[in-house]
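Only one chain is given next, in structure tokens, and it is the form predicted alone.
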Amino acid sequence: MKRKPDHYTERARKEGFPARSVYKFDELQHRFRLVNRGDTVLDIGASPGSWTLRLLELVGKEGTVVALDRKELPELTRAGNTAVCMQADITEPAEYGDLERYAPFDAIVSDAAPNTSGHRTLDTARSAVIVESSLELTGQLLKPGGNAAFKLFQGGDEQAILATARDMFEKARIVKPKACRDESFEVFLVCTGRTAT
């Protein structure tokens, strides 16, 4: 059965967004401040794009949004400044050596999630492989002082991967932001305040 769209899905459509997502972002960036004018951003699971064009307007033309997704990109454009797009798998680090060009990045975030197969336990064990993978390109890439947030399906690994990532920033909590659907077992881990290797 089709799902009627919502309040976010209309206003999305209205605001020019491919997807409802970029309000799951809006809460987190207003909430934790991830992401400054200026700063270099990589975006992790882009597609369809929202994140990334929300990313654009607010780094604004003094920086840069790098958008990385399995699927090829289009041309992602807003407020003037154009997202480098870049095809790649997360969970295959030989895929994405480009990425080093753009680093140190100021933030690293994520709306990535596996295909579905409706089996929550396989589910929740591949979308904490995609954090994983992130966690670790991060470790890599993420300057000092910089921000995270990646999505991860509640009921398996969260404590573990919560656990490791306090071990590399300052704080890191678990949240869901009200505009993920009440049915989803999704949420965010959102990390402030990398520290020093």
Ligand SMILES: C[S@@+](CC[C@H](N)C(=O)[O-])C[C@H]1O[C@@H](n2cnc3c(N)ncnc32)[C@H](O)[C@@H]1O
Second form
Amino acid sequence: MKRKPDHYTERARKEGFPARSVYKFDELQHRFRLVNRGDTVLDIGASPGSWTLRLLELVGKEGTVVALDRKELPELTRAGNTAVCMQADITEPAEYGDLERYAPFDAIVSDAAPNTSGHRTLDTARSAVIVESSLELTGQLLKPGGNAAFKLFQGGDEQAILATARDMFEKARIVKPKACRDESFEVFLVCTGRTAT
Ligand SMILES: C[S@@+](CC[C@H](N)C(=O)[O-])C[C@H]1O[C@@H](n2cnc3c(N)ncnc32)[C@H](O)[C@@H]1O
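Moving on from the form predicted alone, kindly provide the form predicted in complex with the named molecule as a structure.
Below is the whole assembly, all chains and molecules, this chain first.
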């Protein structure tokens, strides 16, 4: 069933973003200041590109945004900077190609979500696999002191995932931005201050 456009969808269209999800990132950025000017950022599950466009604005010309999605991405340019686009499945390290070349990252963010089947246990388990793979990659490629945020479907392993994140970061918590639809069971795992390994 096609959803009626809400306030965030209308606003995204007016402000030149392809998806309303940009406002979820904005809330996380406002609360936790995940990304700074000049940063090198990895955006996982980036298509159609709203978060990437906002990240390009935030890092400015001196920063780098690497946008990764299993779908092909369009060219994404904002604020005089163009994202590096990579087509890869985050759960398949063999597909990462030359991603390491851009590391270490100052921040890693993920809005990646599986296609929902309507079977909540299955969808939640698939979301957990994406977050676990993203955390594994984060352990290898994020700078000490760096920040991260990952979309996660609630109702499965989130306590175990939160415990893993707390071993890697000074702080990790689960947050539900206001821009998430009321009926959605998505939340974000927000991690700040990667501890040195
Ligand atoms: C909600 S959309 C992201 C919206 C995007 N942040 C934006 O603001 O335009 C979720 C994306 O996650 C991607 N995705 C899902 N599973 C993935 C995986 N295993 N690896 C990479 N991307 C994945 C999907 O292809 C989809 O484009």
